[in-house]
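One chain comes next, on its own, written as structure tokens: the form predicted alone.
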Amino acid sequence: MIMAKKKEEKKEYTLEDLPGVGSATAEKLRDAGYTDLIELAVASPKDLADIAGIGEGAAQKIIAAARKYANVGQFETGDVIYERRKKMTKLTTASKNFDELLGGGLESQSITELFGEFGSGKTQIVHQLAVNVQLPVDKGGLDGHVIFIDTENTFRPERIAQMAEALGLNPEEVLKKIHVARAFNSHHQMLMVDKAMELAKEYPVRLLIVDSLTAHFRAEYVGRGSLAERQQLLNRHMHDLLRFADINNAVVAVTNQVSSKPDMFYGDPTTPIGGNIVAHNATYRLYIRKSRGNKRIVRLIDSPALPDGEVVINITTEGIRDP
């Protein structure tokens, strides 16, 4: 009992609890976007530094008394990392086969890529994705709302309502759980994953979408040169979407291009953009290709426990469905 008592007082620190930090520096933290004890004990000294306005000596002092408060960075055992995973949920695809292939559908807590070449059904599987998301639990959803951030203005309303009146739902009302920012470049983007964090303490948000993850870092870092700074901030943007994902027990889809060509930074046709940084970051891959007429073959080329596998599936009008 003591013990359950000490983890509740644990839950009520807030920022102005931790040393060195007083009303001003909370007040630029929430702004910010550190609104809790973990979001700051997972942030960077040098981001913490920059924006408190404080020496890196002093954000490393902040971030390890949040790590303590939050008990973030401890040693867990295998038990108590298995209790959380039994919180983990699956959203349905809304075709059987591409649900099997994937163990029951997509993963809470987890980042699936889909990656292909133009026109493969990308953006249509995220499409059905935010519709999926709004059907209740025993229906394969997770009755929930939904944040699309769109990067090559690629999300249609339309298109949504089309895929909700197929399983019998209100279009009305399933747009208005998609909130859609568009994301005009690459650290905008990277900002938009903080506004999630905001809008997640508003609604139950259990989805997010990014499409797609790489057009804006592909175009705007060109060239050798660039490369290492590009793959330094989309592993940043990567680990605030796994952030996002453990902290909401949320879905988070990315698409992802491919190479047009063969070069030496991207390789063979079919290779994914971003290489090891989306590779290692990426808890699920699926690699979607055309075939014939509707059909997609959706091929799952990496997974931390399921065996790799393809499935066909047809793209209708209604949505994603099974041949």
Given for the second form:
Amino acid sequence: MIMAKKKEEKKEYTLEDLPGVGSATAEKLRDAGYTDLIELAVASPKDLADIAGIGEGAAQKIIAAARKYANVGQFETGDVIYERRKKMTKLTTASKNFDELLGGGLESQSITELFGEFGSGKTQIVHQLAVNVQLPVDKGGLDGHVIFIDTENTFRPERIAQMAEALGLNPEEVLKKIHVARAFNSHHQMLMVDKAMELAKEYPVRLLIVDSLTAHFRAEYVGRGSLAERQQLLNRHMHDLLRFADINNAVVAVTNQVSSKPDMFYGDPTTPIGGNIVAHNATYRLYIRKSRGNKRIVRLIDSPALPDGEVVINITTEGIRDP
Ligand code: ADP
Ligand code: MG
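Given the form predicted alone, corresponding form predicted together with adenosine-5'-diphosphate (ADP):
Complete assembly follows, chain above in first position.
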């Protein structure tokens, strides 16, 4: 809340406001992923000099000015953080086993990443969450609206209706509380988080879904030369998502593919896209694997406070259920 208010009161500076940055340099910087002042404020002078084709002295001046103008954030005392964490809630998955794996469900104020190969059930799970979040709190819901950023055109209202009916909810009412936006490329996708922040002032949004988090980034930034830029943008995107989760006490659920070709940093044949940037920004990482028939294995990986573990779920007509 505090951060959102601050932002409104403050003049928004752009790259062009910085000393020695004309439109040509600004464009170069934006192309390199330095799209706002905070990214420049934390850049290294050498990287910046290389990318913008300027001297290191000039780069240092830009960075110093960016530090002055950027909204770098502020310190919070422990009691404020404690108050916020006390409001943290859990969203049910509709499977008791799955909920237990997560210590009660998906946590608000966090990012939960679902990764797995094509057809593993990631989109099914986020559809289920979009319904569940509308349940009353005593039924494991958060009594809230949903924002669904759809990058692969796989949102299906018919599927929502099936899942809603199975839980005794009115499908039409449920669909009215799901705000869906297609994102046509990675920049559009990032912009939609700003829009989501606006929408959350109007509706009690308690769940933000990005399905898929990484597909556009992966398709657009191919080859070694663009990796750094892709990672930088993904990092910023995930920070925006986390900020959304904090400010709205919302659950953020994102999906991610695994690559059969090794992505950066990992040599594992089934490694999630986005390397350590996605890994470090997701509070909970779930690896979904196909099993026999409609069974899926869900594995919790690297959680800060929960033991690693595995459960089996079923994908049925009604939605996600215990076997
Ligand atoms: P991902 O998003 O990981 O690529 P999906 O979530 O799209 O995978 O999962 C697709 C799978 O979900 C299908 O192969 C099927 O097994 C299951 N599924 C989809 N719709 C239904 C349904 N109406 N009833 C039962 N199972 C379904
Ligand atoms: Mg999918």
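Numbering follows the first chain given and starts at 1. Whichever C-alpha set is largest while still superposing within 1.5 Å between the two forms counts as the rigid core. All values reported here derive from a predicted model rather than from experimental measurement.
K.L.:
Does A305 show a Cα shift reaching 2 Å between these two forms after rigid-core superposition?
P.N.:
Moves: no, less than 2 Å.
K.L.:
Determine whether the C-alpha of A49 shifts by 2 Å or more between these two forms once the rigid core is superposed.
P.N.:
Yes, A49 moves 2 Å or more.
K.L.:
Once the two forms are fit on the core, has N294 moved its CA by at least 2 Å between these two forms?
P.N.:
Superposed on the core, N294 moves its C-alpha less than 2 Å between these two forms.
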